[in-house]
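As a starting point, one isolated chain is supplied in structure tokens, in the form predicted on its own.
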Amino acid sequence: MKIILATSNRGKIREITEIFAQDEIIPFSDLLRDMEIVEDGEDFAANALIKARAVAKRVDDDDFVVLSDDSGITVPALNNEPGIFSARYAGAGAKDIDNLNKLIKELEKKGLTEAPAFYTAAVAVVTKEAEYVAHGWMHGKVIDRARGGGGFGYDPIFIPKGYDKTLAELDPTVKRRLSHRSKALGLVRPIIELLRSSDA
């Protein structure tokens, strides 16, 4: 059985084909041509949903999965922004530097030199036949600058529950153990097997 992932994302890519080290890993992109999936979903269960979905429908296999995640960050000191705002909090076409900073500058103009947040994930398995969603989250706080070199998105700035250096600081072997993503994807497991079991 094929895990296609609906995702575009390298930093995804690269996390979700490490926890399935196991598994056949094809990203979307390698099978179809660049297709625009708008995500206007109210929630990441939602968005998630709507991005495997439309990969599923343009997929000519029956024996594969569609993997997609939608995750982002929460900071109810900003009025729980960016939330499902986290890819573009920036804008359009946002980098992840850009989302960083604008957040950044956020807690500046409330004063605040750190804030508490979590991470949220949902992964939705889908299927010809069936659709699942699972959900992860990760707390911790936000900082007001940059730290570390590794991870992605808002990696360097939020420094999970318990532990003194941000996600970009952490080995990645303890990021993946804390990870939102990791959470979800850990849940949804059990679902592929047993997907895959029923192929057999």
Contents of the next structure:
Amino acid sequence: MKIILATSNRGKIREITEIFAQDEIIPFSDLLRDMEIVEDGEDFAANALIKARAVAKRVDDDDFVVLSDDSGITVPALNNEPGIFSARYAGAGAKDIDNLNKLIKELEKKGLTEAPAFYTAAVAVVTKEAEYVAHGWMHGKVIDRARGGGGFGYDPIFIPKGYDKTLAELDPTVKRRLSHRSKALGLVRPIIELLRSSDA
Ligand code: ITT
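Next block: the form predicted in complex with inosine 5'-triphosphate, after the form predicted on its own:
Let's see the whole complex now, leading with the same chain.
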């Protein structure tokens, strides 16, 4: 059974492929031509389902599951921004660095050098017959200066709870153990196994 990944985000593809190292993961761009997916859901779960359903509808095969990830960072001191708008915090088509700088600027506007924050991931699993969504969270804080060259997105300003380095400074194994994405994927893994065994 193929696991088709409904994401174009290279950071997510890398992390999901590492976490599901035993499985064959196929990015949807290997199978389908470029498609525009409008993520207009009201929360992470809705957007994860929108992405997975859009890809599942186009797959010309019976033996597959589509896996999608909708995620983002939330800063309660900034009125819970950027949340589901994390990928476009600095505007449509913004790059990771633009979004990160926008978050730093918003902290500065409030006179904050750091603030509690958390990442959320909603992972959806969609087949021709069934749909599932699981969530994972990672808590910590954001700081007003980017540090480190690893990870992606907001990782250079995110320090997980219990650490004093950013995710971009820490060894990637730390993020793999703690992350919102790992936790949500851990919850959908048994579902994928069940679908696989009922398929056999
Ligand atoms: P797809 O929709 O194709 O999956 P995307 O980048 O648009 O890719 P999202 O809409 O889920 O994905 O936006 C998630 C944003 O949140 C992403 O652009 C990152 O900036 C941020 N983000 C999510 N998980 C992250 C992580 O583990 N580390 C750093 N930033 C993360």
